[in-house]
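Shown next as structure tokens: one chain only, the form predicted alone.
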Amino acid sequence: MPEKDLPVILPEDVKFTGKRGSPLLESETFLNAECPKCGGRARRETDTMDTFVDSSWYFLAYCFGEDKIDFNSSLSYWMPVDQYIGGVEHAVLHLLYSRFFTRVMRDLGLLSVSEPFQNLLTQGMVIKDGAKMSKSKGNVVDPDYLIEKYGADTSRLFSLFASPPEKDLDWSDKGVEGAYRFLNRLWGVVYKNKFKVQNSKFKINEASRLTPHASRLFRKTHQTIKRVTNDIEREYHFNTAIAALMELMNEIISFEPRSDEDWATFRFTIETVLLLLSPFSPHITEELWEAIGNKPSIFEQKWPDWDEEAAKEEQIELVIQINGKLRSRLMISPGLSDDEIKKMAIEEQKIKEIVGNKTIKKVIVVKGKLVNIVI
């Protein structure tokens, strides 16, 4: 159109059907026009609508009832969103449209946030034989023949395993049998020791009663049901969420039971494992759930809690040493920093008294072993 004749006046008599395809084309008025460079016959385009217009307010849409739109109570209760994900070629153009756009409607009284987003995880992409995944370079892994050959459990939990989620995720086939070995694992030893659960009516009430190789089981237990709960909920990294998890398999692999109580915590153990499983493999996690005995679904289940006085790490003798010769002993937790533990090292009482006035060179720790001074 020639610069006078701007803007071209969208018309306001058009139906919103809700049929495939612009309201515009049913306006004769809007679609045929005159040519002005040759004065013939003309149509005007009708998709007017850039794809960004729609995916940088659909969230807003989300927040409203089917019948009405209020703006004031359903966007103040709902907004702003407090996870997105996405993809990383999202990062920019969508978040960027998206901030464009909520700052528009805040400006006219319609918004009270300015941010639409709390918080961003942008997710990586599928790596197969160095390059991106994708249909038109042919190297997709079909995803029936994966469910046919491992199910669908092996098949999540792989894609789940292989990387966190903001990293790019180099396919293996290799890891696809890891993945399956692990529930096949679990499956054995679920269904080796059924019956022997099944029956197992002690109560733990705490881990003081247990014998020394339950204890550790139990605490282990504990230990895996905060980092798998932190994993998932605060860091979204749940490959590290399964590996804690295939840890705790290879705990309950080496147990060995003997007493009520010994069962007892096996019981709890692979009921924990199963519970925070489900997310994950939720096909063989509800079938070993009805095997031990325990009804109704799995994900009818509270998710388990965890008691920070049962996950705390036995203490470990720690050996001072000065100028390589033993002078002291320290208990201490295993989780503590070499800065940490350094310094516990230099103010216990004895090493000071040795110490003295005498220069510090330099404290090397060896970690979970011993500390050396050397002065």
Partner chain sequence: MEERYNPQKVEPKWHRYWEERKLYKTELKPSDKKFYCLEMFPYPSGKIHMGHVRNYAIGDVIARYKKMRGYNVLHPMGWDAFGLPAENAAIEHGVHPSEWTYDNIDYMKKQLNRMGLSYDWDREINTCSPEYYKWNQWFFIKMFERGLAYRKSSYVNWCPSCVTVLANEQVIDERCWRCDSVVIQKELEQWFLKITDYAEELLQACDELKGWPEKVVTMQRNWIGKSIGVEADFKIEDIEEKIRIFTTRQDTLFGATFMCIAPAHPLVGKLVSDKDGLERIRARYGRMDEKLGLFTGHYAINPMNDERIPIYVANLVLMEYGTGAIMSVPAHDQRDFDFAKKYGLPIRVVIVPEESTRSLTLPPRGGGQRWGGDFQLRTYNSSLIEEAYEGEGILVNSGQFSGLRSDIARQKIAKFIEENGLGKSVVNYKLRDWGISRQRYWGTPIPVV
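Alternative state: the form predicted together with the partner chain, after the form predicted alone:
Here we give the lone chain, stripped of any partners or molecules.
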């Protein structure tokens, strides 16, 4: 058929009997056509296209925008898809056909790229009671029920926290409750402190001027920005990103602000948590962002940056003794295990020289103070 006669519209007035194949075979108005070449009587093709044709180029249709088909500027701006996300069941057909169609369109001069999807993420299945969630297995959790009971933010947070995206997600009612509790705690801490936070206009100029406990929170906040950002950037590991936010939440709850600097630190931390959490749970973060005196929308804010210097762990000086005599010193970050500290002490250059090939009988670690090596 010539292009100008498109579209061939699917007729609506047909009967569905389930017998004798397609109802189009009995639609006289559809069947009878005019031959575009000679004007004579002709019969229209009654077969329809495999629905995989529809999905082989739909990602291009979105680029056109509202009601306008524009095969030039908008396509070359938006294509290729930077991140495509879907089920692994489409790993062969849909993706192969889409790659094929994209190439045909390239060869028709409509498009400059060959590959439609730059990055692909195939998310795992949702598992409950050891089997894929499905109607036939009777282990389905209805999203409507979940949203009515806990809200969308909890539903989203749980599904992102329970496992990394590419792995199967094991359904757990406890996990949902956990996500809900976390959001409740966040709400509670903002509610309790919102006036103080709203009125905290103090600017943190120098981290070194903070009280020790504020300085700790300040550092932890920068560390969390770094962790969450890296977890998202690397393979979209949202589960560990959310875990980092939960850790920071614990710090906030045990933090008791006293001075202006403390309140400023507190505000900075709360704002950071809201910003970092906003992609996961967008509604509650919008609400709390507004509640502490900021203008919506939180999504018009910039993603926070961390300061590498501020994120640096505090170093502790450790004394190394050999047979009770001071021989060297070592700077370590807090939180290392005894075994790690032992290893570092033994491998310290000066200590290595003194020990030489003598046998080490014993290594004693006194937490935060010293290591004594007995030879």
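Numbering follows the first chain given and starts at 1. Rigid core (definition): largest C-alpha set, two forms, superposition within 1.5 Å. From a predicted model like this one, the values you see are computed outputs, not experimental measurements.
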Practice item. Compare the position of the CA of E115 between the two forms after a rigid core fit and state whether the shift reaches 2 Å. Key: yes
Practice item. Establish whether a shift of 2 Å or more occurs at the C-alpha of I292 between the two forms, with the two forms superposed on the rigid core. Key: no
Check your understanding: Quick one: once the rigid core is lined up, does A243 have its C-alpha move by 2 Å or more between the two forms?
Key -> no
